[in-house]
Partner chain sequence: MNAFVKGNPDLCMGCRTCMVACVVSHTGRHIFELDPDDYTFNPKLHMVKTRAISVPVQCKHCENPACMAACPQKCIHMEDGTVFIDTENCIGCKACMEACPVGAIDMAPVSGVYQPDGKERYVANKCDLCREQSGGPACIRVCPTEALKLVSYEEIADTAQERRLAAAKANADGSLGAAAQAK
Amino acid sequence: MTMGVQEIEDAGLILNFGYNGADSHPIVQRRIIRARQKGAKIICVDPRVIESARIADIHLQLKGGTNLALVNALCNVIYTEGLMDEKFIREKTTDFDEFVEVIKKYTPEDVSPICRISPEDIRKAARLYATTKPAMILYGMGVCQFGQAVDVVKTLADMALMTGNFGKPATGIGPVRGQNNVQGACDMGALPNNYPGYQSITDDAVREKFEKAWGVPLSNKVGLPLTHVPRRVLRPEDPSKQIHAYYIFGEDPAQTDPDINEVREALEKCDLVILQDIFMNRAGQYADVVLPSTSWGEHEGVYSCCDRGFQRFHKMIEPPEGVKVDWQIISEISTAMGYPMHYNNTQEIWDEMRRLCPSFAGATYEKLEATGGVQWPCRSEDMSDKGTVYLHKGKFSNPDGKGRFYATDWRPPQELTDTEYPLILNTGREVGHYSARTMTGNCRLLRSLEDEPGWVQINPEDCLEYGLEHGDLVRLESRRGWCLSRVSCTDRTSPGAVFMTYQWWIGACNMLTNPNLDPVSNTPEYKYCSVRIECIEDQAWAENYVVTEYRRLRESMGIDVSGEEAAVQ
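Could you show the structure of this chain alone, in the form predicted alone?
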């Protein structure tokens, strides 16, 4: 994120693209509302009528899977109508001419039938973004979870380059991360191609620095992306590189990965599955070893906020006897495997990280305590260096100091609708249950408000066509699997499209989703696959199935269900 979260409320315009803050990040959404109250204009781009659409000046309710076509068209309007910051382009950027050759083809009239948005609305949105200062772009999983995700992110950055919306307060482009501390995981090197601090594995000088610090030889080969694991277990191209052991740490791939039938098959085949978590989850059913770890209130350390902000947090209560902190578990396993690893506290770990990562060097525990948080880059330990609120002031991070334009053509999603599977499935999350529900599903109050099998949002026109009533249980099926869900008849979705959240066990929409990956980020195409709906005539049977199957799953995880009422709405 090139800006700080606190800057959101000072923007003159927010382009909210594929991002549903009200359900995903209520605190960030509050900043958007404050910006609106201060007079900011809001453009919401989303195939559903989300909360931001309700307060937006313009809602571009595009057809799913057409993100890049729309962004190219917005750039086309900014270019053809001369709404660019030509001085910024000339002095601060490169490759603009090549970019123009691509976007010339994407006129609003050509794109309108693809996106199902009128040319007038495309032009209106482009003009509003280009002429309102300062302007920022916030995007979420509605951009990232497509087979052409990286191309869309780069082209959104092109829009900011065209209009000079970088290097100044309350401008820029911001990915609002999908999970808690996912920014921190990336910062700390939980990526297959980087060491901590986004230092390349293939850079010999970087590798040698980490080899010296850790006292072991290190590989210069890029590792395996998470989404490639099932294939490397089930269908390895090279048998010598087959995965035999899977260490799952604070994650539930048996619930959250696409095509989870395949993921569960891979977990079954693995010789060793280790789960390190605070509660049992679906992946835990396949585990040979379960390592119980402390929850957020039972340990202390540092989080990274989505805007690069490091924040200290403190231990509140003692954990149950025998439960260890994550870093202690990892250290003991490392030592048992032959690499002695010992730390006395988290500050020792953090100081080691700062020594090895120039961008983090100045974020000392003392500074984090005194200031409440520091945004990297922060390179000096001097208390006067409070970090960097917004990036690219004066120059970009490329060797020549200039921002690079990038353009490519739109391509449709891999799997399109047809007569057999005529509906588009879009997936996401909801505010009441967080992500895979590993934590919130163990909260009795939240379960009493909403529980299995969840809901599938269907447009009233489609409900009428299928003869469905609000609250009916239906079977959803794709080319990969099926699940049950309850009908929510709502005009938030467009005709021909349905929406589900992914935390339910019976209503597991990732039984349906497509494992097609973006070639660069290796992120799955969660936001688009083709499905069909089958009505269930015997609703009493379906209701009983939900109750008994949910109870069976919970009992299989060792959850005490005695005395609980059937949790079906």
Given for the second form:
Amino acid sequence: MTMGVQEIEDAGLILNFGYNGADSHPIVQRRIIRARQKGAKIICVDPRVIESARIADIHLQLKGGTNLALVNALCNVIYTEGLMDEKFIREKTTDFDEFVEVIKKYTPEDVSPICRISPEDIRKAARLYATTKPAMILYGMGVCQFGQAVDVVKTLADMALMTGNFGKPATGIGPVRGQNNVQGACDMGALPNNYPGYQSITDDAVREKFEKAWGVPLSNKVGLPLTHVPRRVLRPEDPSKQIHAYYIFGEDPAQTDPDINEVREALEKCDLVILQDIFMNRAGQYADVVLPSTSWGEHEGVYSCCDRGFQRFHKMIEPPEGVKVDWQIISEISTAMGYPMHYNNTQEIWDEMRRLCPSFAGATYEKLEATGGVQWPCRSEDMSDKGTVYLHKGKFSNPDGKGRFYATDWRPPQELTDTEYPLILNTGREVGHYSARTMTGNCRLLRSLEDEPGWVQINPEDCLEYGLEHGDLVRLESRRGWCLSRVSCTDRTSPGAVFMTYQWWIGACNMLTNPNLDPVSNTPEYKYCSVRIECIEDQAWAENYVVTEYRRLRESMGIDVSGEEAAVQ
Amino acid sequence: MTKQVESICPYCGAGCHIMFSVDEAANKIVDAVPAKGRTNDGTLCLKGHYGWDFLNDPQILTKRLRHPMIRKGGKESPLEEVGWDEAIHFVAGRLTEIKNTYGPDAIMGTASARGPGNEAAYVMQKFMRACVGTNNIDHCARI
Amino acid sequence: MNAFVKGNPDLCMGCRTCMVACVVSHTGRHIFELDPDDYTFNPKLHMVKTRAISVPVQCKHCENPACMAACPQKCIHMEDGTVFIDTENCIGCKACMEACPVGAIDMAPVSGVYQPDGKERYVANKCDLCREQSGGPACIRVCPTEALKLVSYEEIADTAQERRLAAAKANADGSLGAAAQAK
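I would like to compare: after the form predicted alone, may I see the structure of the form predicted together with its partner chain?
Let's see the whole complex now, leading with the same chain.
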């Protein structure tokens, strides 16, 4: 995020685009609600009536998969109605003319039938965004999880650029990061193209710096994104580029990656699968080696929250006997492979990292403890460098210091609906559960609030057509797989579009999702694929199936289920 | 004895500060209340308030992993508990073998976007780059 | 007069932290030390979501409770500004549930208690303003957006007084305005 979470409540306007804070980050949503209370205008863009839509001044309930058409049209209105910040464009940006060439084709009238939003509503939203200051854009997975995602991010940045909403308090654009340390994993260079601190592996000077620090020559070849793994195991275009070993650390691709059947087949076929985790999970069932590690609460370190905030987390209890801290396990493997790595504590690791990353250099443990945390960039160890609340103050990070306009044409999602698979499936998060659910599913109260098989939200019109009632179990099918889920009859989703959360084993929507990737970010199109509903005549059978299958799965994860009552036959 | 430890919620990117009460003798967390963090300002959601008892291994959904395990007889064989030395040498040996046979780019590694933290992510990417010799390092960023 | 907990749909985000807090408050302090299957998850407030609204709904603690009048066992009581159910003596007849005009009562199983036929014992379940806990209703304390408030008669009375004042002023302005127009 270019802004700090605390700034959200000071915005004059929030464009809440493809972001459901209420379910993904309730404590960020709290700031949106506070902004509203303090008089901010809210524009919500989402195919569903999410919580932000309820409190919005304008809700653009667009058809799924039409984001870029809409953003281009919003830019079109701002341009044609002369609502730009001309001075900002002139002084702080480049490539505006090329941008205009593209967006001028996207008139509200042309885009209206694509997005299913009236031209007037598109105009109203564009005018409100362009004329209310300071304006902030918050976006989430509703932008990122499409085959065309990075283009939308860049065009949202265009909207902020053309209205001068950068480099000032409570402006900018904010991708609100999902998991607790997804920002941190990126910060630390767990990316195929960057060393820690967003330093490119193809930059010779940078690579030399890391080679010197680590004492070995390093590859300058960009690595493989995680979402390419299944195909590179099963169907490599070039056999010499096949993946033969997969070291999975603290995640469950066999639950959270798209097209689970393909992922599981890849894990079966891969010569060596290593799982390092705290709980057994679906991927672990395919692992050749399992390495048990300490959990949050049993070790310490630093997390990066969604707005670049480094914060210290602490050890609270002793780990169970027999497990090791993650970095120790990795160091021991490395040492056994002939590259000795030895650290006495996390601070030694952190200090080594800081020496190599200029923008993180000032974030010492002492400073993080004393201040509760700092937002990077934080370059000086001096206590007076308290980090950076918002980015791009004065200039942008491009070499010429200017913000660059970018525009391109909209393209539809890969798998469109047809007579065989007539419904759009959109997926997202469950508020009380987290990722693969191994943590929250083992928390009694969160488990009691929501448990298998999860819900599929279906519009009342569709329920009527299929003869479904709230609470019925249904079978959902796509070209890739099937799963069972429970009907939630709600007009918060549109006719023809259904919505599921991804945390469930029996109601696993990733059996259905399409692994079509954005060409730049390699993020899958979790938000759009086509499915069909098969009603289940014998509901008693289905209820029994859920109970017995759930018990079987838990047993396969090492839970003793012997004391549990048998399902009603 | 109950001690108070302030830490960060392990769930979403909001990065909320929580004050935990820890029963040292029982080695258990007994309570969690919101702390005054920059982003959370003394508030928590349901995961922050009630999302910590997985640490006490209540055996609800999946079992806590407590021993290294290896499939000694190949993919079809069961996972068997082994000591750490054996597990580390098995992994190191197999990775070296694959690296020697197919090259370092035949190995894919991930870091976690979740509980392990930045230091573990740093060590993992360093391991993949400096020891294995590939930039095949990524994490579950896209979900 | 009785107070009650009221939710504000403009502040509520439907997260249901309140519902979990309610269960914790009524299970006793040691819910995390129980066997995970040895409690029942019976929140006494329920999240209602429509297209336009998200808000938890719970008992209004009426001054002349229909539930109390309907209970054949006389096990619904009013004391210290709270209407509450004596679940020990509840026979599960559902008369209160039918009588409640806001749907604040449901039937909930009592953990580990079984009827002679082996079925779990069900009793009436509703908000009691956490009368047995200190610190007031748990739902209010945990709500991250302060969407829940304890509303007292005095507050409503104050608001009513303000509205009367506003209405009186509007009347006066209206007649003055009309008089001015007539000139």
